[in-house]
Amino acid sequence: MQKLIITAALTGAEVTREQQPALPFTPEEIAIAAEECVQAGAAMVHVHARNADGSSTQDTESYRKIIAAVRKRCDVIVQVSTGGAVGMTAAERIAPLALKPEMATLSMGSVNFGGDVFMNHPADMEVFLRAMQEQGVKPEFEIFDTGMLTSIKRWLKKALISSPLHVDFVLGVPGGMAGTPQALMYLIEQLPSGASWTVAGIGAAQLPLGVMAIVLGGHVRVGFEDNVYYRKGELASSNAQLVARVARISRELDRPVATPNEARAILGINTKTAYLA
């Protein structure tokens, strides 16, 4: 079984400091959180940018500052979001790809998101894909429901993408597929041959689905973007606390945790991208 890749989704676009006082906003805060997560066992950090007032932004300069601050503190795969926040335009969302990050998310369809709709028009999805390919960015295909895997298979058939792929099952979003063991098992069975996968359980689904991934050979995403609690009624003290728990469980199950360079090899990221400064 491959070593476990732990991704820390540090900030997200929607979580507030009222919900989680330890949420990192500024580039330096995000960089400190990233370093703590690497020390706890993370190989990748998934980042969203925020303005000084906490509002979400896809501004290229904001991401440039975040990536530079992270790189000063630690060697970690920095995965930028092209999801942005609900309501952003495709042009806004695609902007950080100009920085040539090692990896970026690519959402594979529209989904109800609580009281909102997260729109991903098929034409926009292909634009995002082509931009990632042109910039040498490894995509992580975000799957909120089963039809999105069907879209991946259609892209494979059309030769828009090629194996091996890496997907992230985001389970438990209100309006998306449930954060249950049954849902995860169904999705794993539908995966294209040779694909690797991560699971991001939302809220209370984060820990049980993460443990399942450890046992089943998948990878795990934790962090404040998806879950602000350590256990019911107890806020997590940091993103690193959530990472450390998964790393500890994985080691107890005799599955070693991947370093950033080991994760690059597993994901097919052969050389570290020279980020534009």
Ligand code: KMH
The other form holds:
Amino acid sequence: MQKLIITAALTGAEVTREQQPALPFTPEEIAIAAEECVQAGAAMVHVHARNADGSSTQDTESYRKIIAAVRKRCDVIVQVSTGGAVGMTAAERIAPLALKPEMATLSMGSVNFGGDVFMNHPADMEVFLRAMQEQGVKPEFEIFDTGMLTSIKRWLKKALISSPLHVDFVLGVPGGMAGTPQALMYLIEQLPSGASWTVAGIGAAQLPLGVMAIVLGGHVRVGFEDNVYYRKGELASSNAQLVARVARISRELDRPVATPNEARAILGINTKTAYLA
Ligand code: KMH
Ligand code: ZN
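Okay, that one was the form predicted alone. Can I see the form predicted in complex with the ligand too?
Below, the chain from earlier opens the complete complex, with every other chain and molecule after it.
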């Protein structure tokens, strides 16, 4: 089994300080959180940019500051969001790819998202994909429901993408696929051969689905973007606290945790073309 890649989704676009007072907003806060998560066992951080007032932005300069601040503190794979926040245009969302980040998310379809709709038009998805390919950015395909995995297979058939693929099952979004063991098992069975996968369980699904991934050979995403609690009724004190628990459980189960460089090798990230400033 591959070593476990732990991703820390530090900030997200929709979570507020009212929900989680320790939510990192500024580039420096995000960089400090990233460093703590690396020390706790994370190999990757998934980042979203915020304005000073906490509102979400896909502004290139904001992402440049985040990447630079993180790089100053630690070595970690920085995965930028192209999902942005619900309601943003595709043109806004694509902006951070100009920085040639090591990795970026690519949502594979539209999904109801609580009271909103997270729109991903097929034509926009192809634009995101082409931009990533041109910039040498490794995509992480975000799967919120089964049809999105079918879309990956369609792209494979059309030779728009090739192995090695990496997907992230985001399970438990209200409107998306449930955060249940059955849902995860079903998705794993549908995976294109050779693809690696991460699971991001939303809310209370984060820990149980993460433990399943450790046992089944997948990888794990935790962090405030998906879940602000350590356990029922108790807020997590930091993103790193959530990372540390997953690392601890994985080591107990005799599955070592990947360093950032080991994760790059597992994912096939091209370190020569990636932005490492
Ligand atoms: N904020 C969500 C609507 C991503 O980062 O690519 C989309 C999202 C996915 O967070
Ligand atoms: Zn995100």
